[in-house]
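First comes one chain, alone, set out as C-alpha cells in the form predicted on its own.
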Amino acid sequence: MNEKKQNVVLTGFMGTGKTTVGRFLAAELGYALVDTDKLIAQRAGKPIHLIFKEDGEAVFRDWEAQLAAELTRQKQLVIATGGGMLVSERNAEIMQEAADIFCLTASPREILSRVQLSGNRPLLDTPKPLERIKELLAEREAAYGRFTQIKTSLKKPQRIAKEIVKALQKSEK
C-alpha cells in the first residue's frame, strides 16, 4: 500500500483549469485551496502581469520556489500551482515528497479560447497567442510528462474534480 501523501497538487498550462477544478477538489476532499499565482500576487502587493512587467520573470520564479518549499510543510492542500511553477525541477522534487500531482491538459486552442477570457497573461502578450502556446507547451513537454495527465478539454470540472479522486483512492491500495 502506497503512503498516502498530505497534500494534492494541480499543475499544468494556464487555462487548463487547475485553480477551477481546485475548488471542487478541494469540496471532495475537505481540504482547503492554494492557488499559488494569487498567493504571489498578494504578498506582492500586485498584480502577476506586473510582477513579470516590473520585476521580471526570475522574480516571479523565485516567489514560486519559495511558496513550493513553504506549501509542502502543510497538510490537506489542493494547491493550484501556476503553469511554469513544476517546470523547475526543483520545485517538483519538493513538492512530490509531500503531494500527488496531477498534470491538467486542454489542446492549444481550447486553452487559447479559455485564458482570452481572463486577459493579462504575460508569456502570450505576443501578436501570435496561438503559436505561443504551442511553443511554451513544446518546451514543457517533458516537464509535464513526469505527473499523471488529466485531460480537461470538454469535460465539467467537477467531473475531473471526481476523476482525480478515483486516482487518488486507487493509489492508496
Ligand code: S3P
Second form
Amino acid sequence: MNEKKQNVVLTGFMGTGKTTVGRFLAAELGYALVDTDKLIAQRAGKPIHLIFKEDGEAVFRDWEAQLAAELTRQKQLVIATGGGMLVSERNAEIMQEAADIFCLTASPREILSRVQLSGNRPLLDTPKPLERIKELLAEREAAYGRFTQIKTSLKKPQRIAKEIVKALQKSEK
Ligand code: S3P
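Given the form predicted on its own above, what does the protein look like in the form predicted in complex with this ligand?
Every chain and every other molecule in the complex is listed next, the one we just looked at coming first.
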C-alpha cells in the first residue's frame, strides 16, 4: 500500500478547469481548496496581470516557488496551481514529495474558448492567442507529461473530480 500523501495538486494549462474541478474535489475529499493564483494576488495586493505588468514574470514565478514550499508543509489541501507553476522542475519535485499530482488537459481550441470567457491571462494577451497556446503547450509538453493526465473534454467538473477520487483510491491499494 502506498503511503497516503494527504494533498492533491491539480495542474495543467490555463483554462483546463483546475479551480472548478478543485472545488468539487475538495468537497469530495473533505479537504480545503487553495488556488495559488488567488493567494498570490491576495498577498501581492494586486491581480496577476498587474504583477506581470508592474513587477515582471520573474517576480510572479518567485511567488509560486514560495508557495510550492509553503503549501506542501500542510496537509489535506487540494491545490489548484497556476498553469506554469509546475513547469518549474524544482516546484514539481517539491510538490511531488507531498502531494498526488494530476494534470488536466484540453485541446487548444477548448482552452481558447474557456480563457476568452474569463480573460485576464497576461501570457495570452497577444493578437494570435491560439498560436500562442499551441506554442506554450509544445514548450510545456515534457513538463506536464511528468504527471497523471486527466482529459477534461466534454466532461462535467463533478465527473472529473470523481475520476480523480477513484484514481487516488486505486493508488492507495
Ligand atoms: C500562467 C497561468 C495562469 C497564471 C499566470 C501564468 C501560466 O494561471 O498563473 O497567468 O504560466 O500558464 P491559470 O492556469 O489558472 O490560468
